[in-house]
Amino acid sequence: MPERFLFGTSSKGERIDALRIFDSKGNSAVIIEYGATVQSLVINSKEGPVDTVLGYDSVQGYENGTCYYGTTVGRVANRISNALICIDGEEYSLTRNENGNCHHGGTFGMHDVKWDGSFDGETAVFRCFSPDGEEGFPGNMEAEVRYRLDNGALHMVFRAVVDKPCPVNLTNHCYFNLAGEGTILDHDMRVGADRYTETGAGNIPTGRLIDVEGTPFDFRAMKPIGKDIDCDDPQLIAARGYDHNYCLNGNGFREVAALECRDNGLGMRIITDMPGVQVYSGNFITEEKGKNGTLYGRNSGIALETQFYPDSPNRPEFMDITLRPGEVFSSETVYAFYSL
């Protein structure tokens, strides 16, 4: 049976409750409200129990990171080049809060509040209201995740509706581990794009779509993630590693990437219904301690952010992200483990 407990109490006297999640196999998932985050998701693996996510053990770790783990990052995930967007010729100014562009939804975006946490039966579902004006964004927005586990596959449900004609780009953040600690470097990963979407100053998209194929960033095939990743290409060079766009093969709700740990046999299919997965190797994670006293560094996980492309709303080549009141945005995601 699913349950609830105290994780803690935020900077603002908030009380924050953790919903924890099964399945039938043994396996569960803690979402606390504080971010809608994943703060945990343990698989059994042929060695053992695995918490396969990065992650703090109080309130206080997710609201002093700076790295996002597990959490729903939005109302648009990834970057706006000059933190500006332009809505049917008007102008709204967002924050600025990386290199003068608007990163995940601003400083203060939905991973830093507390979201409302129920039960639908099995499935844990957390629901958010943002105001009109929030960190420069038009309009007020509802919004709603849903989390459920079964058989080994963490099912996310994204929905949202707005007052006024927003871009959403709701994504979760979580960092995956498959061996549970040391890096992901020796982990193979598969991802099904063809191209990629350059990167600029900033990590901004140019606009051109990158052919992967004689390319570090060529994952058709299964290949470890450390294989290429210090190579000497000036898009590696200037993200320091992995944090790029795939412009995902396919339409509709199909697997798009995979994720292989040889050490312990674990794997962990993606299956998506967006156009892109953000890929970032954890370049720029700093020594710190996560759970369990787990010290966390450069290259500790991986983020397999489903999404739109970045910086949509500025880039007419790329698909309008553009959500108007009577529409639904629903998305969903899923991480679905298995044994190799």
Ligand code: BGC
Second form
Amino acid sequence: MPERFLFGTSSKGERIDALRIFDSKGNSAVIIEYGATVQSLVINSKEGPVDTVLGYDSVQGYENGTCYYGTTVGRVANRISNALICIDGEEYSLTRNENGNCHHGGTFGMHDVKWDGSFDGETAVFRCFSPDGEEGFPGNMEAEVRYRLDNGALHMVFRAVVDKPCPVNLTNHCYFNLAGEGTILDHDMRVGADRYTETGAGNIPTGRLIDVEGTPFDFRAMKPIGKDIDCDDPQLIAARGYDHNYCLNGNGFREVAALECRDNGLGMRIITDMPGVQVYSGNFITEEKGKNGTLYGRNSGIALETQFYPDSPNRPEFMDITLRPGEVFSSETVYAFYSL
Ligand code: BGC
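Switch from the form predicted on its own to the form predicted in complex with the named molecule and give that structure.
Let's see the whole complex now, leading with the same chain.
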């Protein structure tokens, strides 16, 4: 049976609860109201249970953290150049929280606010209201994320509505480590993408899509993440590793990527309806203590953030991600675990 318990208190004095969900195989996930964050995702491997995601033991850890471990990111995940958007001829200035750009929804984006958690049967539901002008975004937004664990798969359904046109790109920012410790450099990864978005200064897309063929970015067949990560490729050098949006092949709800850990035989597929995934190999994780005293550092986890392409609001050649009143943003991503 799902359970709810006190996780802690935010610095604003808000009570932050945790909701734990289970599947019939004894796998479990804990989602906390702060940022509707996946705080733990414990999966049974052949070698025993593994907490497969990075995170903290306390609300303060999440408040002070800079890595977005497991959080829900929005209104617009990834970067908006110059923190400016123009909708129907009207310009809006957003929070410049990274190199003059708007990153992950601004300083107090959806990752950094309390969501209200409740259960709908076995599903944990989190709702949050973002007022008009928050971090510069136009209109009120109501958002919801639903988490369900079924047969080793965490299903996440994102939903949002607005009362003024506003770009929306909600994602989850779990960092995975299928071994539960160490680095992810010897995990194998597959990403079903023929191209990725080239980035320039500030990790902002240049608009060019680069073919992965013959480059260190080719993960169309399973390959250890660390195999080519130190190659002499300007894109890799600038980002200190992978931190790029892959243009996922196909469309609709489909399998797009997989991770595997040979040591304990645990694998995970990602299924999504989104067109892109940010592959971020934890290049800037600085040394710190995470959950249960586990030491984190560079490459301790890999984030696979399903998303619309970065800077879409300023790139007419990318998809228009403006959500308009009367429309519903709705997207589903699944982290489905299996044994090798
Ligand atoms: C970004 C990285 C960033 C990380 C933590 C990722 O989504 O692409 O550049 O360092 O989030 O903020």
